[in-house]
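Read the single chain below, which is given as structure tokens and is the form predicted alone.
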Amino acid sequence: MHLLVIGSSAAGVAAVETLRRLGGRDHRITVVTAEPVPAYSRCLLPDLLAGRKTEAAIGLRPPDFYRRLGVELLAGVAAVALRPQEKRVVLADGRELAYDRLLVATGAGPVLPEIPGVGVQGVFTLRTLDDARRLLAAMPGVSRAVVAGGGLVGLKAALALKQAGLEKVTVVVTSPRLLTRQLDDRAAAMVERELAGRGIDFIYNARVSAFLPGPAGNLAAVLLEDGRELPCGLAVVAKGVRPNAALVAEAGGRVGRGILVDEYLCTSLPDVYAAGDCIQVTDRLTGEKVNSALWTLAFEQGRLAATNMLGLRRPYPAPLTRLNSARFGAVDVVSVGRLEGEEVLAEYDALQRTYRRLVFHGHRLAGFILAGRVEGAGIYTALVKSGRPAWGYRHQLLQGRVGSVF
């Protein structure tokens, strides 16, 4: 049986490992990836930008990973068409690959605003290793940068640019504060204070309306809707991602906020599975249909999709999609589950610079935020995932005394 995997990031790597572990060497496995480099951790791209990591250090697996597993790797060539009735995939170089079962793990791509100058030299995203390489190449001689977006990627990019030595880094935020999808006001203020203390400026309730080129055609300034101009030599757009679902959609597969899959991660196309940032999932707590955009979920989905490709039926349970962990300078934050609920308890320790917020739905812990000290985050997360009664432990949880909870 020929098993074809399109994509070589978290979901694709996890799938290949699982296919070999459970299927042995009986099956032929081919991986197709548009990126011409070994698999790497996207989460560590800001560290590469800041000079804290090398390219070798952000590798997801050793360079000989696929060779050791006896997997054929076709790198640097994109899959451009899928013919499900013929069970064939067409590559950008004209080759066609036949398959018995296919996994689409094409991930997601950055969202770019439809505004003037977005294609000007000096405007970047930070999604791929190539993005990071181009940013690094553009940084020498640049003293000012603008980041459009106050979410996780934007803030990590801003801090990385500052740590790389840029004199002035300004973050333009559409909303009235940072991290509106992950944190409440108090935790967001802690992050802002930390980043501002490291020299990063913030402009709130503002929107970029254009990227302005200079006489040589390179980026010279960012124009805001209110008329202000921010002089800069480079800009990073961090306005979210969009699932790369076109391959399945153009082949007649069902797509919503990502590729639609059933409980076995099979698409509406026969013998075509999908996993990772390209798919739509149903959030365990809210029931909301969302695109799956978490690194940990991609690994889990890749493993289960591979299991099902081998005929070992394993359903994929509704995931917890609101699960974020990040470090901004000296401030750690963890945010899981709901931000609001029937009962909300919060405590801020100014001396320890620690904040905890608990959201209860009945006796269940439905969500939490930890900022500053985040010890025991795994226990809080386990309580949210399990749904076991936790109200009786609310005082211990609020004070961070979680040793007696389990």
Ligand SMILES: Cc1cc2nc3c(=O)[nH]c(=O)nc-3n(C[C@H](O)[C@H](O)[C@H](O)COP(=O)(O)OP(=O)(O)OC[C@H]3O[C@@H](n4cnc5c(N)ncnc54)[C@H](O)[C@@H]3O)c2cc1C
Given for the second form:
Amino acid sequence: MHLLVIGSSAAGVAAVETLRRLGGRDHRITVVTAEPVPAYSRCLLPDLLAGRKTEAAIGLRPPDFYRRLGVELLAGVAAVALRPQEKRVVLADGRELAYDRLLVATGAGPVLPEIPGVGVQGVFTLRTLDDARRLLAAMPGVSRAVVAGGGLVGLKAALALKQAGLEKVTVVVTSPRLLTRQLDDRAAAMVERELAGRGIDFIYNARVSAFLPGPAGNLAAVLLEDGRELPCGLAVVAKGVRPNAALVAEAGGRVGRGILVDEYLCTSLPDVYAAGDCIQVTDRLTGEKVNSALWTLAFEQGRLAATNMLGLRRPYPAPLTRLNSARFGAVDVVSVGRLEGEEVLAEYDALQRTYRRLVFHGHRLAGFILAGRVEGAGIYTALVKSGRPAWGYRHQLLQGRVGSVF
Ligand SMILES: Cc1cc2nc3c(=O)[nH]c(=O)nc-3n(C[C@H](O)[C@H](O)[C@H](O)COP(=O)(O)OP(=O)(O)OC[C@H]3O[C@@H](n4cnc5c(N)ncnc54)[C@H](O)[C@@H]3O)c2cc1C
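Moving on from the form predicted alone, please list the structure of the form predicted together with the ligand.
Below: every chain and molecule of the assembly, starting with the one above.
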């Protein structure tokens, strides 16, 4: 069989490893990726920006990874069309590849709002290594930056820019606080305090209305809807991501909040599978249909899609889609599952700068937030995932005495 994988990141790499591990050397495998670089960890791009890691250190696998697995790699060329009836994929350079089974692992791309001046030199997104390289190249001589977006990527970018030595970094947030999808008021305030202590400014309830170029055409300022102008030499737009689903959609495949797949990660097109940020998943706790947007989920889906491509039927269980863990300066945060529920217990220890919020549905822990000290997060997560009754342990969980729970 010829197994074709489009995408060489979390889902694509996990799939290739699984195809070889379970399928041996029997099959021909080809990987196509638009990016002309070896696979890397997107999650570590802020570390590259901050100067804490080198490009080599964010590599996902050794440079000879595909060669050692006997996989043909076509890097730096995008797949532009999928012809499911002919079982062929067309590449941007005109080549056509026939396949027996195909995995679409094309991930997601940053949302670029239609704001005047968004194309001005000096306005960036942070999704790819190329984005990070261009940002790094733009930094010398720039002292002020604006980040549009108070979500995970926006805050990581802001902190990285500050750590890279920029004098003034301002985050413009549409909402009244940070990380509205991940945290509650208290935990968000802890993150804000930490980042403010590191010299980052925040403007809430504000929207960017234009990126203003200077006389040379480069970014000179960000204009807010309320008329304020923030002088800056570079800006990062971090307003979320959109699944790269066009290949499947244009081929007639079903797409919702991402490519629609069945429980075997097969799309509505025959012998076409999909995994990672490009697909829609159903949240295990809420039943909500959302786009998959986590590295760990992409990896797991890549593995399972590959297993199914080989004909070994393994269903993909509905995942927990809210499962975030991040460090902002000295403040760790972990947020899993529901933010609200029938019973909410919370405890803040101002001295220890530690916060725990537990959300119960009946006797089960349906979600939690840990901020400050996050030891035992794995145990809280296991309780959410398993649905095991946890109400009886609520006091221990609230005080972080999780050793006694298991
Ligand atoms: C700055 C940053 C920080 C993050 N931090 C975290 C974190 O802490 N935790 C977490 O869980 N997640 C984090 N994420 C999200 C995480 O990186 C993604 O969930 C993960 O990368 C998804 O992997 P993927 O394989 O589905 O797709 P992607 O990583 O998006 O890769 C897509 C692949 O497809 C290729 N491709 C796309 N279109 C085509 C085409 N038409 N033809 C050929 N190739 C194509 C690309 O070149 C790439 O190889 C972060 C993301 C960013 C940007």
